[in-house]
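A lone chain, given as C-alpha cells: the form predicted on its own.
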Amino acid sequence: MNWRSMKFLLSSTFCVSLAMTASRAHAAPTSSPVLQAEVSDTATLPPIGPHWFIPSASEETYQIYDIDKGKVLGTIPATMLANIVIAPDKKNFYVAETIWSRSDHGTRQDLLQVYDAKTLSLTKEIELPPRALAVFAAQDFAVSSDNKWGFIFNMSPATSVSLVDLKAGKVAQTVDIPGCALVYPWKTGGFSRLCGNGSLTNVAFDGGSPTVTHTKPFFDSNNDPVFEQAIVDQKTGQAIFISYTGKVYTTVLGPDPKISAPWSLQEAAGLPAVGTGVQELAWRPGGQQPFAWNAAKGELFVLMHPGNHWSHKTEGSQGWVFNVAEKKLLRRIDLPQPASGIAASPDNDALLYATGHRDGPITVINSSTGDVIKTIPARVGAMSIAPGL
C-alpha cells in the first residue's frame, strides 16, 4: 500500500468514528428506574401465645421468644433491677424500673412503665416511691387478677407496698408492714407478705382502707427458711412455699390463709426426708429460679442437686416433676447441662425451659417424657417469665 492509499484509509476511519460519536450524542437518553417511596409503619406482634418465653437477655433487656418458631419476636427494655409482669388480660407488659439521671448516679426515678403487648411501645409511666432494689425477683411486684391494681414492694429503708391504681395511673396509697417483704397476690382482694419470723402478713384491699392480719409462724426461719421464689397460682389463690431442705407448704392465700402440714420432696421420691446438717449430703432444691408450675395439670417442677444444707443457690442437675395434689414424684429428668432457672408453659403439653446462670442456652424439654425437644443458642440468664393460661 502506498502512502496515498494509507492516507485515504485513515481519513475514512476518522470520519466514520466522528459520525458514530455524533449519532450517540443525538440519541434519546436512557431513562432511569423510578424508585419507590419509603413507607413508614409499625410492626405488630400476634397475641401472646402459650409457648412464648421471656428470659433476661442482658443487664438491660428481656427478649421475647416464640419457642415453636425458634425466633426472637422483640425485646422489652428492663435492667437487672427491674421487675416484669404480663398483664392478666395479656394486653400489656408492666415493668417496675429504677433509673438515675447520670446512668449509675444522680437524680433517682422509680417508675412503673407500661408497654403495649402488640407494638412494645411505651404507653405510660407512673411515678413510684423508692421501691426495693435487688436482682430480679417475680415476688417484688404483682398485678391483681382484675388488672386494676399493682402491688410493688418498697424498701426505703422501711418495708412497705405501693398500691398502684393502674387505670388512673398513680399510686393510691402505701401500706407500711415492718419486718415483712415481697408480694404474693391472692385470687382476688389482696396479697400476702413473707415475714422474718416465719409467718405471713395478709393485706385485704378492694380500693378502700386496707385490712391487715397475721398468721402464726409456719416454718423455721433460722434453720430451714423457705425460698422467696414461691409459686403462686393466681387463678386458684394457691401458693406453694418450699424450704431449703425440701419441705412443701401448700397454702390458700387470703385474709386467713390455710397452710397445710408440710410434706417432703425427697420422701415423695422414695428417699429419706432431709435434715439441716451441714455435712448431710442429699438431693436438695436450688438455683436462682428453682421452681415452675403448670396449672393445667397441677404439676410442680423443681431444680434439684446433690449438696449439703445451705447449698440452695447451686444449679440443678435434674428437674423433678411432682403431682402436688397427690404429693407424688412423677419423674426425674436428667438435664443436659446444669440449670439455674426453670419455667414452664401453661398448656396441657407443657414445655420446660431450662436456662443457665449467665450464658444460656435455652433447653426446651417435653415435661411428660423428659426428652429434649430443642436447644436454642442464646446468651440469656436464669431469670425469666412465661405466660399463664
Second form
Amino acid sequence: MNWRSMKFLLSSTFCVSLAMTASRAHAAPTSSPVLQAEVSDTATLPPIGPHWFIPSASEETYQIYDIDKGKVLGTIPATMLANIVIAPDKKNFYVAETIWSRSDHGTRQDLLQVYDAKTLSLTKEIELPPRALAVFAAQDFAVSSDNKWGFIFNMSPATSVSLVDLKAGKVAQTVDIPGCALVYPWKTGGFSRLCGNGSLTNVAFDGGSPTVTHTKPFFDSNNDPVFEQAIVDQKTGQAIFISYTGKVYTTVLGPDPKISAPWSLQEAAGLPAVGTGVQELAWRPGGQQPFAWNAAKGELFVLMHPGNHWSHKTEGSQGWVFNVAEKKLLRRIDLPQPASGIAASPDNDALLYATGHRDGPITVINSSTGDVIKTIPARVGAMSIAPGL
Amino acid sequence: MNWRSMKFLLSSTFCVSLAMTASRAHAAPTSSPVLQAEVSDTATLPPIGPHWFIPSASEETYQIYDIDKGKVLGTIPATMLANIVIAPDKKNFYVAETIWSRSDHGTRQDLLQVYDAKTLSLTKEIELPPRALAVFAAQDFAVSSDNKWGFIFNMSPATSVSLVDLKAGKVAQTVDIPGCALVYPWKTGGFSRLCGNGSLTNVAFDGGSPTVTHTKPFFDSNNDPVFEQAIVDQKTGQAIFISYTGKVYTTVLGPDPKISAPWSLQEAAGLPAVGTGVQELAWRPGGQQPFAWNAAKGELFVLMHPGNHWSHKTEGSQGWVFNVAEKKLLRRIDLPQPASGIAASPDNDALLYATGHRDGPITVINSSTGDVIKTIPARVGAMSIAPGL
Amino acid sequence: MTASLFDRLGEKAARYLASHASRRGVLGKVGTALAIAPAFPLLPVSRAEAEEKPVSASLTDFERKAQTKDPDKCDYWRHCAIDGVLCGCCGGGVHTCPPGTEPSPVSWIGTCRNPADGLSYVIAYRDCCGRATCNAPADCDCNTADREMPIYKPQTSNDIIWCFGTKSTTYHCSTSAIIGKAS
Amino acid sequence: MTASLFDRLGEKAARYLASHASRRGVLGKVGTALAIAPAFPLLPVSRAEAEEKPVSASLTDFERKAQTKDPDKCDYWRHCAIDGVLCGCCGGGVHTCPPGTEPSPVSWIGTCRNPADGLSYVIAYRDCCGRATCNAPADCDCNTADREMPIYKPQTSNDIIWCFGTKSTTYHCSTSAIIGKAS
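Please could you give me the other form, the form predicted together with a further copy of the same chain, since above is the form predicted on its own?
Let's see the whole complex now, leading with the same chain.
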C-alpha cells in the first residue's frame, strides 16, 4: 500500500477554513455552499512568548500553554523523572530522560533529547551515563547560558555531574563530586552544587579541565536546610537559597561566591523570625515548586502556608511577593486554592501561575494587584518551566 | 559496591510481625520489648481463587484483587492496548503487549509476555508480528483450552491472526483472513472470527495446516451489529453474541457452528422488542465491557441503560440477569452508580463486579439478591478479567 | 465484503464506502460494485427520503444537541462518533495535528450532520500519532458513538488506534476532518 | 561529610547515621567518627532530655496523630516521612514488596515515633522496584515529611527513586521497615 500517494490525494483536495463553519452557527439550513474536504496537516509553534507557561501534565509530559489565549500549544514528552530546560537561544527544548526499552525492564537508556522549538520534532538524542532519578527534581539539569554545555546530575548513589557537549552531541566528561548534589548554573563558565554539610561546591568549566572550589558551610544543613528549589537568575548569576524556616541567602555564583548574611522572609513581612520548632506555628515556605522569580523587577514569589517545622512540602495558601534587593515584602496574595507550584512570567507586572499537585487548573494572577486574571481548565501538576525574556 | 552482601546483612537481622505492633495500639508507653529490625522480602501469590478479580487500572496495568479480603494482591503490567488472559492451568498470566523501545519512538516491539502466577515474574517474552492496536479490545487475544496455542489478532490494517506456539515460544504461522477480526476460541481445535458481512469465519487449527470455513451472514452488520464483546464459554465452546438492540444469538463454535434464531433481551424481560430507531427510547445493552457470564448456573449478566440506537457505549444503570438456556430474565438489579464494565465470579451465586470507566471503586453485588455486598475503594477501569472455575 | 475492500484499499476505500453509507438505510445496500465509481468529489443526492418525517425523529440525540461554535467541545457537530482527545485541545485543530505529531494517512469514518446547513458530511477521524496521549482536560476527552461499529467493521470503528503508516503508532489525539458531503 | 560517607557506603552507612540522628538535636553533632562504631544492634540511650518538657510540644503533628492499627494508611506511625504509594495497598506489606517487584537494598531513612511504646525508631523507606507505579487509591499515596531533607542530604530525602542495585530502577511502591531503635 502506498501511503505517500494517499497523502497526496488528500492534500490535493480543497480546504475551507473553520471560521466559515462557525459563522453559520444557528443559521437555518440554507443553500450555502457545501463544506469541502479538508487537508490534514500539522501545526507548528510561533516563537516562544513571554506568556508561555509549560507545566508538567500527568507525570508523563509537559504541556505548552499560551496563557493569553488560555490554550495548549503542544506537548513535550517528559516524565516525572525527566528534567526540561528551554535552550538559551529559545530554539530548542532539552529533556534529560531515562527510558527502559521495555517500559519497566530491558535496557536502561539515559538520554538528553533535543526538541525543535518550532516543530517539536525530536532532532537529537545524546546518550548519557545513568542520571539521578528523583521525582520532579528540576535542579538535576542545567544548560550553560552560551548553549554549549549541559550539566546533568548523576547518582548511583555515588554523585557526579556529566558535562554534555551539546554541539558535538556527546558527554565530554563526568566530574565526581562526592557529598554534593544538583546543579546551579553560573552566569558563565561553570556551575555550583549544594553539599550535605551546608556548603557550595563550585565547578569552573568551559570545555577544559574543571576546577573545583568549596565555600564554607553557610547554612544549618541538619536542622534548617535550604530548599533544593533555589532561584538562579542565569543572566546575572544571582542565586537565592531559602531555608525551611524562611532564611534567605543570596549570592552570585562563581568560583568564589560571597554568600550574604541571611534575612528572614517573615521578618521582611513584619513578623517574628521563625525557628525549627515542631510545634512552632508560623507562616512558612513550602510546596513542590515553592519559589518563582521575575528578573525584570527583581521580585521573588514564595508559596507560604501556616505550619510547623518539617511542613516544607505543604501547599501554599498565600503567595508572598518580595523585593529581594530591598529585603522587603511587597504584598501577600491570597490564593483561590492552595498551590503546590508557582511560576512567573518574565515581563514587567509578572503574571503568576499557581498550580496544584496534579490534575488541576492553572490560576493566573496579576502579581502587582493580586487579582485572579483567569483560571484555565487543565490537568497539570505543580512543576513547570517558564521562559526568560 | 556489593549489593548482595548488603542484602545478606539485612536478611540476617530478626523480624517481628506487624501484629505485635498493632496489638499495642493506644496502650500507654510500657517497658514492652523494643521492636526489632525487619527483613525486607517480596510477597508471592496464593493459587488463583474464585473470588479474584483483575480489572484494568490507570490504562497501564491490571490489578489483582482478592474480593473477599477487599485487597490488592499484585499488579500485572498491561496497557490499554494490551490483552491479558489467565492460562487455562492457572499457572501463568499471558499479556499481549506492544512497546516502543523509547516510549513513543524507537523500535516497535510486539510481545507475548508470560508472567508466573505465583511470583508475577516475567518468565518469557515471545516476539510477535505487529498486533492490532485498539483500546481495551479483549477479543484480540485468546489461548486454546489445552494451553498450547495463543491466537493473536493483527491489523496493519490488513487483518490476520498469529498462531503462537506457547511451548516453543514462537509464532508458528500467521493466517490471513481478510474482512474478519478478533478471535473467539473454540472448546478445542480452533477459533472463529467475526466478519464485516455479519458472518463467522471458523479456523480449525491444532498445529497443522488451518482449515477455514464460513457461516452465512446471521446478523445485520450494517444496522444492528453484534457487540465484539461476545461471551465465549471455553469449557463448552458456547458463544453468545448480542447485538446493539439486544438480539441474542447463541451457538457452539466449531468448524460448522449452527447459530440459533435470535431472541430479544427485552422480550425476555416482558418488554417489547427493540429496534434501531435513533429516537426509540428503550432499555439497551451498553458499556465498555457490557456482558459477563457465570458458567455454574448458565447466567448471563448485561449492563442495561435507557437510550436510543447508537447508545451502545453508554454506561449501564441496571444489571440484568438472564438464564440463557431458558431465554428468561431472572432479575433486574439497580446499580448504585452507572457501570461501564461488569464481570462475574465463576462459582454458584456469582459475585458481580461493577466498575466505571476509570479511576473508580469496585462495587461487589450478590447476583442472586441484587444486594451490594461491599464497595472497594480503588482506581480501576471498566475492563477486567475474572478466573473460571 | 466491506472489510476486505478496506483491507486492500485503506482509507481510500473506507472513505468512499462511508460516504455512501449514511444512517438513513443506504448503508446496507452498498456493495463492492460501488468501489469502482469515482470516489471524489461526491455528487449531491436528493434528501427527499429523510425529509418525509419530522426531522427530530430522524436525528440522534447528538445531532439534536450538536453545536457549530466550539470545535474543542465533544458536542461540536463533527465529533458525532469520536473516541479520544480532541487535537484542538492539544495545540492542533479540527483537522490539524499538534506540533511533533503526524496525521495518520488512514483513518476511520463517521457521518455527521452539520446543523448549520442541515447536510450530513463524511468525517475522517484521523488520529495524530507519534507522541504519548495528550493530557487535555476531561472536557476534551470524548466518546461519542453515532453509527459507530465494532472492530470487525474497522472503517467505522473508533476503538482502533488509527496510526497506520506513521513513523510511530503512539496515539496522541483525534481530529475530525471533512471528507465530503454524505449522499 | 555525611553525603560522601553515604556515597561510599550506601544504606549501611546511611542507616547507621540516621539511627544516631534523631530529631532532638543530636543530628547536627554526628560526624564521620561515628561510622566506625558497631552499626547494629543499637544501644538504648537515655531519653531524659526529651522528657524534660511536655511531650506534646516535642511531637510533630504527624506524631500527635499517628496510629498503630492500619499500616495501609498514611498516618500509620512508621510512615512519618514517606513519599509514594504504600506497598501494603499493592499486594505487599509494611516491609514486604508486592509480587514481581524487589526491594532496593539501599534506601533512605527516617526516624519515626511509635505511639505504642513512646520510642523512636529508625525506618528504612525501601522502595520496591521493577514495575510501573502501583495504581493504589489516593488514600495510599502519601507524602509526609518529618525530618525529610533535600536531595543533597540523600540518605534522608524522599524524592529520590531508591532503586539502586535492583534489576530495573522502575518505582512501584514504598515500604517502611524498622531498622532499629533510634538513640
